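One chain comes next, on its own, written as structure tokens: the form predicted on its own.
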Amino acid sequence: MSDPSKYALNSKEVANATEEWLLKRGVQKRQIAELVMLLQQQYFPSLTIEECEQNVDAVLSKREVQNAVLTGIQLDLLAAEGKLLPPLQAMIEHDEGLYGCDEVLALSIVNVYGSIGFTNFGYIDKLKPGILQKLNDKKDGEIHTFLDDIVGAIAASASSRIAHRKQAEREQNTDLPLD
């Protein structure tokens, strides 16, 4: 076992690596923000894409989210290189329907933001709009078994964050008791 007093990974390095790997894998924050907008605009018509992007940034600033992003991307890359042992290699390479670990990893992100995040994740995972459609498309030869779910989870979490904050704003702007 390693000595914890000698291990010191800089949190900024982890955050930077997360953003870099998302970009390397073809995902821009604006594309995630567009998913957030899709999920929340009907509830908050004055919501802006900039506000959505700020909430995506807030979600991505959490270390547990960064850990999930980096783990999922690495598993996708290893599968793309054929470096996983069978039968895991085939399950991830083909995004097998009965393999649910990709969703479970994504749910670790959503779990940080409560039940609204779970329902948003289920909805967007089924719909697969925008960048999720591109990531889920198997025709390009890329493997994004984990990444499509992770991106959906980030969008769902940012959406949940917006919903909770907007509710808090409403409550602050009313004289009604909070029962």
Given for the second form:
There are 4 protein chains.
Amino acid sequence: MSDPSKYALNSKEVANATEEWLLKRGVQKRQIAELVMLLQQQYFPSLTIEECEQNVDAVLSKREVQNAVLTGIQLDLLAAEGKLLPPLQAMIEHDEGLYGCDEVLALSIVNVYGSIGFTNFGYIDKLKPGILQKLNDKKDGEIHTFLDDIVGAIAASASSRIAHRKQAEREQNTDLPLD
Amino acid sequence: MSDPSKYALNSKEVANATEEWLLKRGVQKRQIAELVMLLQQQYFPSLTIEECEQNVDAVLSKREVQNAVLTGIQLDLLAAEGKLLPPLQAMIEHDEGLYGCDEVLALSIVNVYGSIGFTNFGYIDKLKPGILQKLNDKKDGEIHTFLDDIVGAIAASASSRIAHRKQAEREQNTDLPLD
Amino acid sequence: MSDPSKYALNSKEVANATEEWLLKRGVQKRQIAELVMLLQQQYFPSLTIEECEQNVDAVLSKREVQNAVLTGIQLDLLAAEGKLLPPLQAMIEHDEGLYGCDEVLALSIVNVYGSIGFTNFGYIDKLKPGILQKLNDKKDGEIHTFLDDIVGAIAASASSRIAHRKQAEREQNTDLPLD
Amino acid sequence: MSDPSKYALNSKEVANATEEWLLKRGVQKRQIAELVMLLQQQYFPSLTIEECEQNVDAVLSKREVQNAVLTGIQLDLLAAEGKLLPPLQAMIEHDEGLYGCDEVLALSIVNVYGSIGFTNFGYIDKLKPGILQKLNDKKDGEIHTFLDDIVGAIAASASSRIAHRKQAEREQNTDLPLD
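The form predicted in complex with a further copy of the same chain, contrasted with the form predicted on its own above:
Everything in the complex follows now, all chains and molecules, and the chain you saw is the first one.
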């Protein structure tokens, strides 16, 4: 172990590792933005994919989110290498339905932008559109038990952030008093 | 206020009030069981509607669930009577998208049977099948801002309970050692 | 009920009502800041009470927090007036230990600044220092079943926010590369 | 990776591994029971340590709890071996205050017995009595970043379970109608 007296949290390093590991695991921010678009375009028809991606960036800048992303990817990686304790190895490797720590970490991401994101998280976690389908396709031999829930949670959080922002814009742009 | 020295929690009364108020607000246990069937029959083809209803009963026997049901229905009732503080009145009456206390109470129901229920909750909360559609139909003048989320959460919890039970049955009924 | 076609969320009104109702219920922001100081001064000896209050303000500017504050105060008010359904009336009036919807709403406040606040919330909710003691003192005939948990949650959230900010300051002020 | 067609969840193995790994990491059930006693004896003076331990056993029989225990111990073990991705390695090794996935997993344990356990969890997580102090003493070179939160959460859950059970006993043992 390293010398505790020399430890200091390096936030930039945590943020960078989050971005890098998402990419290494096959997830581009644009693909998460596409999930956001799918969830939000019915409510905001003028929403652009660039705007969705900016909101994904904002979600990814939160340390609580970075911690969950890194921890989840770490467990996926170790499962792929067969390095976990036997019952945990089997449960994560096979995305066991009764193992819910992946959902637990995902919900910690959703919570950062509030409870209005729960519904969107559950919806895309069930339907698995776009990148989520690719992450769930176990044919390529990769394990993404945690990552697929985490990506869905980032998209749900970005959707909540957009809903809050759009409301603020709407209220600023109106001359009429709101009742 | 009543005399604090005479107060004693009456659990039977809390349980009974939960059942009665669900009915008064137009929700039959069979209708919640139908949501459970919708969520679980693909995984357990032999599942019966009676079994689903027994699991709904088990969820409703939990005090944490009863507390959330009564609190949510209470807020719906007061909103319908126009008796809430102005901004809360407007938000609950119009099921404001940025008001998330209904999802917060619903999640406290889902949590009792664990994180594996989050996905099912979000999914039916978005799709609004069966009784959820009826509760969301604002044409009848009733307010069910809390109740629709709560009913979805009860169905998601009952689904989680079934998943746990079916696994236990499967392991008891096999002669072969599981590896 | 009002005309749904005329409804528009007025965020300013929600924010203002939150501030007003905290004051009406006997809670000054400075008193919440004092809880924050109690929780954080051992880690940041130069922390000022003004800084604590600024962080309380930041927490109170979040809509998720405003929703929980208003909903909790509303239920306390109605309990004091004896206007709740009988079993809910008794449980909230007597701050029943097995009724946990107050903790549920409080946790939705803590979650906005992440899981590191859970510990601080539990700690002051148990010890009830300062304003929390006053809110818990049932001798004045007021009911604060929800409000005491909510005030503790705001203090815990502001503490988490300070922990994040102080780390950012520390990293900006160092010339040495962090390892 | 193993053959997916041969995978079947072995619940007994998951339960056994949970018990074994708690012991291997230096945590006896009696020590968790002592935390429970500390939290509950003021409310139930006749509570015995055996009763506390039975409630710890009941909490540990829940799969959601087993999943969190195994996942947390796994991450502690890998951190001790220096096998995690660099920023995660540093954060878990040094029990970084801004890393909250340990609290997130712990809360998933508390949630199983409902929100009334949040306060007890936070309280002992801050005070670190008994076994929690030993787990936090970093002098022995062991890493228990996850385990100390998890043990606190098990104790808080067992306390909630006792509170529910004692109420049920009280209501059964009275001849007088409760009002």
